[in-house]
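One chain comes next, on its own, written as structure tokens: the form predicted alone.
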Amino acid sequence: MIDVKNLTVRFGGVVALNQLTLKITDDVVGLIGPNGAGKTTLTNALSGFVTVASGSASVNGLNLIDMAPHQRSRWGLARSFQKVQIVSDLTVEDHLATVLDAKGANRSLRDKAIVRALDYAGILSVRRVRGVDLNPFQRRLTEIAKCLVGAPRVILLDEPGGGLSETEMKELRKVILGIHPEFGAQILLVDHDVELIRDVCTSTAVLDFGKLIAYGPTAEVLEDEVVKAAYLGRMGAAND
């Protein structure tokens, strides 16, 4: 369970998260909201990439805010990024090996863990391909596979569907839905694709201007008139 209480993040005079309180219990939970709502700021706060002004964030009673980013990673917090973190000269398996090295994983078990993650993500066949030679979908899947090595407990996925085709999105849905049954990790999924959120998330939270405006079963949240006005309406206006 991810338990966020009165979490506040400021960037100068801008309040990016404003006393956010949110208790996440489901296996796959969506996080949506218009641009600038605070979604990525929340993932950054949970993973230690931004400084929290006040409040707390804990997982199963363990306070993440008291831990350095590398300690959170070793504990089992993993994340992907909107802009994939793929190094051109490293092979796919090298990317995963680097993650395991940073976590202090047992070297004797490293290859087995890498094969398991790559096989699950469907990219085992490109394990020795360099980052520069991967197509966009393979890069996205490599980013997810990096989250799956090293016994993840919580995975934060930030816009994993960005730039993918409908066929690729269909495969991505399968990958995300199978993560908890296969690896046991709880997932917080940030994405602008409402259909992806609808298909894979049991519950969904909605942020606007750094505040929580809705949280509950995904189908109900997406039909909420406040959500439509704040999120769907503003997104539609932005696309006009």
Second form
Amino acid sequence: MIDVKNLTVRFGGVVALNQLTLKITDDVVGLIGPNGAGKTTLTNALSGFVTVASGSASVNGLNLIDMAPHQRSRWGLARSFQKVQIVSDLTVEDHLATVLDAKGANRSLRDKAIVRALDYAGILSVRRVRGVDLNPFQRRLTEIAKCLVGAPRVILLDEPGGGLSETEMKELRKVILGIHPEFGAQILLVDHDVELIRDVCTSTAVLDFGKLIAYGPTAEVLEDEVVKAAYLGRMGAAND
Amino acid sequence: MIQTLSRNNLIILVVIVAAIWLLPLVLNSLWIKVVTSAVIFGLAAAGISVLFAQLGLINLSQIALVGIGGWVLLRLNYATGLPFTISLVAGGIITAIISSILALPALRMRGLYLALVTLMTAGAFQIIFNAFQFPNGGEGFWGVAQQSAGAFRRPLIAQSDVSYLRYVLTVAALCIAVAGVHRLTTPGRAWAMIRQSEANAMAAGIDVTFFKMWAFALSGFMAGIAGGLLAGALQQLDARTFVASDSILLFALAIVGGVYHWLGALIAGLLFKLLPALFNDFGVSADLTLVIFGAALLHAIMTAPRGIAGQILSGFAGLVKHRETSHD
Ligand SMILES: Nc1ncnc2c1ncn2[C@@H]1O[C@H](COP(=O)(O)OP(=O)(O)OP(=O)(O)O)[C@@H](O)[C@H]1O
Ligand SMILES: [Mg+2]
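Next block, the form predicted together with its partner chain, ref. the form predicted alone:
Now the full complex is given, and it begins with the chain already shown.
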């Protein structure tokens, strides 16, 4: 369970998260909102990459705010980045190995864990390919597979569907849908793709200007007039 | 590709082992001394490469760290009866610790700022070395006497200059092998992650501070061992050897030689010691070497980021490939 209370994050004059309170209990939860709403900032606050001005955040009862980012990761908080993070001269399996290195995983179990995650993500065939030689979809899947090794408890996925083609999206939907049953981690999924959110998230939270404007069962939230207005309002502004 | 590369490695290794045995037989005594210090500074350059190739960090204080390793070895030589090799390792470890402490203020910096901090460190040690000189058997902590009193002990198996060159080559090869193992295991993977993005490394659970300090420690260890070996080669050290400008020069040559392969470090050491000696032989001013090195650095940065070693190795790989295809 992810429990956020009165969380505020500021960047100079910009209030990216404004007294946000949110209790995430479902296994797979969506987080949506227009550009600049604060979605990435919330994932960053949970994983420790931004300074929190006030408020608290805990996961499964553990207070996160005092922990260094790498400690949060070792505890079992995995995340992917909106801008995909792949190291050119590391192989796919080395990307996963770094996570296991940090968690001090047993050597004999390590290879099994890597094969399982890569096989699940459908990229076992490229396990020895270097990052530089991967296509964008394989990069995405490598980042997701990296979140799956080492017994994660909570996985934050920041726009994993960004920039993918229709068929790739289909593939990705299947992968994300199976993560919770297969690996048992709770998932917070940030995405603009409503289809993806509708398919995989039982409940969804909507942010706008750093505030929660809607939260509940996904189908209801997506029909909410306030949510539609927030998206349309922003799009109108973007088209000006 | 990996196979041809490791085969190249093997061939080069064979060439170097052969060199260990052959060189002393063909070189005259002056050249044995020059090659010995070239290999020693090659080891120090390999330490620079660890930081630059693995983490993209610029360290301009390597020569100062060589001085620290040398100081510790001389200090232990005169203060204790420890065998040379033990003192050598102690010097390496102490230098590694100092190097990782010096890394602390540098942890939040990159690029030019880090370079400036390390250069200031080099300058500070230049002043310290000048003020206190190197132990030569005198009294007290600094152990400096007007007239050297004590006796210097080289390793038992390496008393002569010829056998000492073999000792140096062996120790340097071991240190570079240790660095190579680092590259292929946990630290190497962590460094690669950190180099690409510190946030991403932290998200993978990597303790960025720890692994940066580890890289500085390894780099410092190689410098410290190099310093001890240099003390053993010359049997004394002079503060004028450890000026800050030489740290800059060695860094530039490490880039020119190539930071991604140990061959590059060896080339850097050879350029650092051999070229000035050669130019001296030809009666050319030593200042001219600086101009040549500067031009070589520009060439490396602009057209050959893998340095001379990269060019040699790809030429080699091309040759092997050519032979293979013509055999088919
Ligand atoms: N490092 C930063 N420095 C300054 N401002 C920032 C920083 N990160 C985010 N912001 C600002 O905070 C606000 C929230 O940004 P955030 O990236 O969380 O939005 P988002 O919901 O993830 O948007 P998108 O859908 O475009 O990814 C925006 O106004 C953004 O400009
Ligand atoms: Mg975002």
